[in-house]
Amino acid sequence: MDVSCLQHWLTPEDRRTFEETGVLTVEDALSSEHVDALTEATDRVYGQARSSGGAAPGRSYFHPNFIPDDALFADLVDYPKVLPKVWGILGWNIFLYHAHLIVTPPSGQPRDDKTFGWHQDSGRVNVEMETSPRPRLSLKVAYFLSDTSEEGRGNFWVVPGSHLRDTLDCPSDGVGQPEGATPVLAKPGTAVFFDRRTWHSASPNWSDVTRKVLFYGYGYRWIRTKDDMTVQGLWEKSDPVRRQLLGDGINANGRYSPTDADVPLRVWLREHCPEDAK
């Protein structure tokens, strides 16, 4: 990694944000070509998917293991303004567990305020945890292609500081959303970062406007993937620290107790930034 990526790193002010809130914003982490690149890329796949059924019109698109699917994606896995952000909250011993692309076209329904699918992330994990409140394990960060500056397309929605809840309320009746929840409105090429346990929700695209949004997923090395990600493929042509945020590794207990082979990060940061490294 080029040592200019320590320019983005978690300063005070985001890591206080991220402690109380659940999430972090980062606005032009993409450059407007950068977009561009992303969102063509985005296009191909997404109309690959309308051609051979994949991707049915009107209904959102949830792509798992894209990252194999074009360069450019695989580029942002250790993507210098954002993975500094990542690590500073996370620590060294992480990998890229799940992604996924999404694209959510323009419904063609009316407007309604029925209350949304509201959730944590990782499933089971919020079951059988036993601590309370649950442990972050994970962070996500979305890279946002189209304009969800406004309200009404497709837009995520958070409650800021619950990600310290284990339990939301929602309405009874099933109308309208829980105290505190907001939308996050996003131009293209914002960077979000939310905790795993930040309760969040998808909402219809009530708007003409297409959303298109990149995730990424990282969590400790001991956790397993999410998804069938096939990108060992891609190890070889990597250098060492996106070969362990792909998952590569000298073997399973490596993921416990990791050996400087094991972690190629934590070797960079003990050089260009020892206070990360421990």
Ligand SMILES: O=C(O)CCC(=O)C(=O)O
Contents of the next structure:
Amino acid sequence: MDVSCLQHWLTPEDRRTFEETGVLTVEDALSSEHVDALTEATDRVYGQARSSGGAAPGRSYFHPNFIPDDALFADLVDYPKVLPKVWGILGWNIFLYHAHLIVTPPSGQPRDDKTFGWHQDSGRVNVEMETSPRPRLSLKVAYFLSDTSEEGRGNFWVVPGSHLRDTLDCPSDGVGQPEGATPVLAKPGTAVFFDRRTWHSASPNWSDVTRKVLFYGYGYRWIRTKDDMTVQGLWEKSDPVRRQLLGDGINANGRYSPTDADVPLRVWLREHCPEDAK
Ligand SMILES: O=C(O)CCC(=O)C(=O)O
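Now that the form predicted on its own has been shown, please provide the structure of the form predicted in complex with the ligand.
After this comes the whole thing, all chains and molecules, with the earlier chain placed first.
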């Protein structure tokens, strides 16, 4: 990992924004050439799913464990413009616990006002952890490849500032969105960080622009993966920090009480950014 990534560290303002709203937007995280290349890879994956019947026309295509599908997807795991902000929020005992690629084609349906599928991430974690507010534990970074800078394009929606709330009041008749609900208006190349507790939702794509987004979920190494990841095959060709992020480690105990060999990211930080190695 190149030290030049440190210019993308989490600024005090970034931290304040994330702590207060549960969301942090980084525009132009990807160049337009990078977006084009990632879009080509995404289109190939989606095209194969369409051919094999794994993706239905007009329906959102949710594809977890997509990291091994293309080297470009693996390269985003430790992406220099993003990873410093991830460790700035979560610290260094982290890995990629979950990743999914979503393609949302035009639904072909007329616009309606049905309540979206609002949720916090991580399912039973929200029931079985006994503290309030719930603990952060993880965050996701969403890389937008298509243009969702207008509403109605299958936008990602959030309720900013809702991450410390254990419940969200949704309309009981299933019509309309909860108070404070906001579409994320992201241009291609934007990276949106969100705390897993931020109440959020996908939305229907009423436009004629197919939505394409890559989601990278980072959490503590003692969390289990949320999809059946087959990233172990990438370990050998990855540098030590990426290997850590792809789930490598010395043994199970090292997830809880890591040695240097378990967490090359801490070793790297000690040398290049000692403040963040604590
Ligand atoms: O597709 C979206 O916009 C929402 C994705 C989502 O709900 C999630 O990653 O948990």
